[in-house]
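As a starting point, one isolated chain is supplied in structure tokens, in the form predicted on its own.
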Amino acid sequence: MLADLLERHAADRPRQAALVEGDSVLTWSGLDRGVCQLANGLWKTGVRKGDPVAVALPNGFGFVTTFLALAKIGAVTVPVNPEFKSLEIRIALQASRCEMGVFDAGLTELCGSLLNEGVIRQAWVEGKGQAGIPSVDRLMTGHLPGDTLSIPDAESPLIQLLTSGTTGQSKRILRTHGQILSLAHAYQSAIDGTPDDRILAVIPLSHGHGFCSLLLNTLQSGATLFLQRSFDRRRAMETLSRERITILSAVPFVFSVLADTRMASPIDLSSLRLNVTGGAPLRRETWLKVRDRLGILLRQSYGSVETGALTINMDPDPEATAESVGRPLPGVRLDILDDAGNSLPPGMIGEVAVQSPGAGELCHADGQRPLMTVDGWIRVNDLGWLDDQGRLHIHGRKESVINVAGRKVQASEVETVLRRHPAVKQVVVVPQRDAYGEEAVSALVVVGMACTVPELVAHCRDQIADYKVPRFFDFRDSLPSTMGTASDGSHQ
């Protein structure tokens, strides 16, 4: 399954890099025999075929191997932002009935309390243990795994995908080796990806964007992948100069940052081939900013968290259709609907619907079942409309959710926290437009007695992501009517 991919370029081109990481490289022989020795570790502490395991790792060697050897053994990898708050890690680890997580080294008295609180029987942390918390190193024992693995088949769960929230609302989405090889194969070849791709991540992999665009695509085509734990911009307009990228796969607002970029030394970008958007709307203005600046073309890609992958623009002008997210990848559908379910013909907004092999299953406490409705299309939740010649424009969305570079803030959680603050009487949480013209979030806010924005924004972060916390607050001596009812949890 999709250990098989490894394995390939393991045999195929076992001295190519396969990762990057500042200045230590990993080749696929020796992804693969990582993969090998920590499967081999993970199944002798208990670890087994369809167990949900936690994953909260940034960008590194470490999530690419933790994913690969969950893959291995037929266990269910569950991403979790390691951006998270403890209340929100306890949610995530609770909606997807995790017992056992690999975590970053920061989080390692989290992980202690986890464990004494029994929210989870078994933990590792990345680098050295600490607390009595074992490390991810102790378990590579540098055995390959025997006959006693379980073989994964395409059938077998492969990724749980979270929506999270502080309200404990999460949204399982359940996805498995076959739909993902699906999603892989088909995302390679609409880009015509190959072994010879540079590819630099700068978003999570575990974000849905980047999960498929740079990790799936890597493992596809047997490209050299490029990992930056975090977003530095100086250090990723280095990258791109001094190691020849190919492939820049980001939301707009990474790229709006790097046409602001000024270095001090000229930078070359003439080997970029592929500069790909996703996760976020691409706005005109950003587009030429990036354009005028960098001299690079970017394309837009269109995808869900439940579907994955599911356009990309890959038009011979991409400057004559940039508002658009392109056609469908290999094997997806795309149909525009009106509120009675009807086709509606070009030209026309209505709700997207879709088709797609690499679509997941929703979780639910007696199971899981189809996202697709009685129709046979699955709805997710934007509006747009399709030109004459097949190509995608999205028009927004059908509820109210606010994308801050990328990731999907739910108002009604940012909501829920503020409410939690002694002084706050009504709040309503709304988008409001940044100094980059991007979504961020902002607070209008009623108060029973003194209050401060540095408080606020303290009390926010001891409990959701940095995010999410708002960015603007706007006090006020009373709201009105249509958003008082907002602020008692349904947001519109």
The other form holds:
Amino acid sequence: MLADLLERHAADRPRQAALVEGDSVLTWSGLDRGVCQLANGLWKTGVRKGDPVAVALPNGFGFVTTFLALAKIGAVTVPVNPEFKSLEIRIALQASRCEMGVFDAGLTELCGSLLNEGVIRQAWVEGKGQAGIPSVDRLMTGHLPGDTLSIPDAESPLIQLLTSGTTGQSKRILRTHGQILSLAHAYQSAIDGTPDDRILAVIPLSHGHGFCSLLLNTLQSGATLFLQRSFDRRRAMETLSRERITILSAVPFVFSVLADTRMASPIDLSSLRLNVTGGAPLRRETWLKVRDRLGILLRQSYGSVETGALTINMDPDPEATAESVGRPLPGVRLDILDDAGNSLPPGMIGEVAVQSPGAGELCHADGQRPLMTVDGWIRVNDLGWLDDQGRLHIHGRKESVINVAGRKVQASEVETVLRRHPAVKQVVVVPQRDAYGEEAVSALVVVGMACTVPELVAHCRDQIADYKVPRFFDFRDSLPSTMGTASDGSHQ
Amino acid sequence: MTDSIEAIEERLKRVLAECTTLPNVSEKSDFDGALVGEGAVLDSVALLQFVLGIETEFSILLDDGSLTPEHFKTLRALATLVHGSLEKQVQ
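The form predicted in complex with the partner chain is what I need now, so please give it after the form predicted on its own.
Full complex below, order starting with the chain above.
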């Protein structure tokens, strides 16, 4: 299954670099060996096929090795954003029913609390391990005794994704080895990925866009993946030039920042053959700025948490088609439907509906259900239209989600947190463009007693990741009756 | 001649006000809270925008890797950093 890809590359190109992080290089055979050792260690400690295991790690060898080791023994990776605060991590662990997890070293203290409280029964941290929490590295011993394992098959769950939320409304999406392999194959074939590709990852591998275009694409094609733990714009520019990167895939904000970054010496970007955005809409201003300042032509891709990547614009003329997210990946079907579920002709805006072999299933308390509705289509909650060449254009979202540089923030989650503050009587959270043109979180609040913005910011920061905390606050005497939500949560 | 630290601080406030409308930053002239880290006012996206804005405003290059939370503890600390960069350019 997924780990078979790794074994194939380890056999075909053992000495080729698979992962590069700073000055450290991990070859395909080295990665295969590390994955086998970690799989062995995890198996010995009792991790079994089907077990959900939280993986709260930033980009790095650790994330890739852990994901593949869990895949090898049939356990299920549950990516948890390491930027999350204590409350968010607790809710993610409970929602995904994780009793075990591999955590960033910065979360060691929290791991101790989670273990003491019985939220989880086993935790490992990256690095040396401390405060009684063992290092994940110490698990990496011995060889995996293949005959003792239940090898996962195409139907085995591989990854469980949560659509965020401390509101109790988060959806759990389960995707199998078969679904992920089909997605990896479709993506690689659409972009013609090869082992010669050199791919730079500056966005998290655990997020939808990065997961497919960076991690799966590397695993499928046998390319080399250069990893940045967190986005550093000048280091990224230097890496693009020095390492002759061929594919840069990121959210539009990253490209925008790179275009605005002045360098002390000229940077050669001529090796880049594919520059893909995803995770957020690409604005025309950003496309033009990147073309004019960096000399590269951006292409859009499109997908959702539920389905993974769905389309990519591989048109021969990226300039003429810049506003389209492209045609469906191989095996994906697209349609635009009206409210009654009828197909709309090209040029007409309607709800985007998809069928994809890579789409996962929704987890409910009583089992899993397909995402598709009775008519066989999955609604991804976006509005769009098809042009006469079959290219998809996105027109907007149907749900109230704020896209902060590719990271989705549910307005209701931020509202819930703000309502917990004793001074807040009413609140509504909306997207607002900042001076840079990016979408930011903005809160309109009605308070019942004296309260300052720093107090509200501090209150939010205790409970939700920094990027979800409103950057704009607007104190109002009242909110229009169609907008307001009372502090008890009821809509008014 | 390089601006005084006080003058740089005023210019930083204007740049910062474009990244956020938090009243404690944009309206109060005596703002002295932390810009990043615990109890701070900038998330990672706003911070990057702020750094880009500083580079444009002062025509300097700031190395992301060498910027620490200490530099963003107060506007005064940041103004001192910018002042140092400008002084280096003059030399």
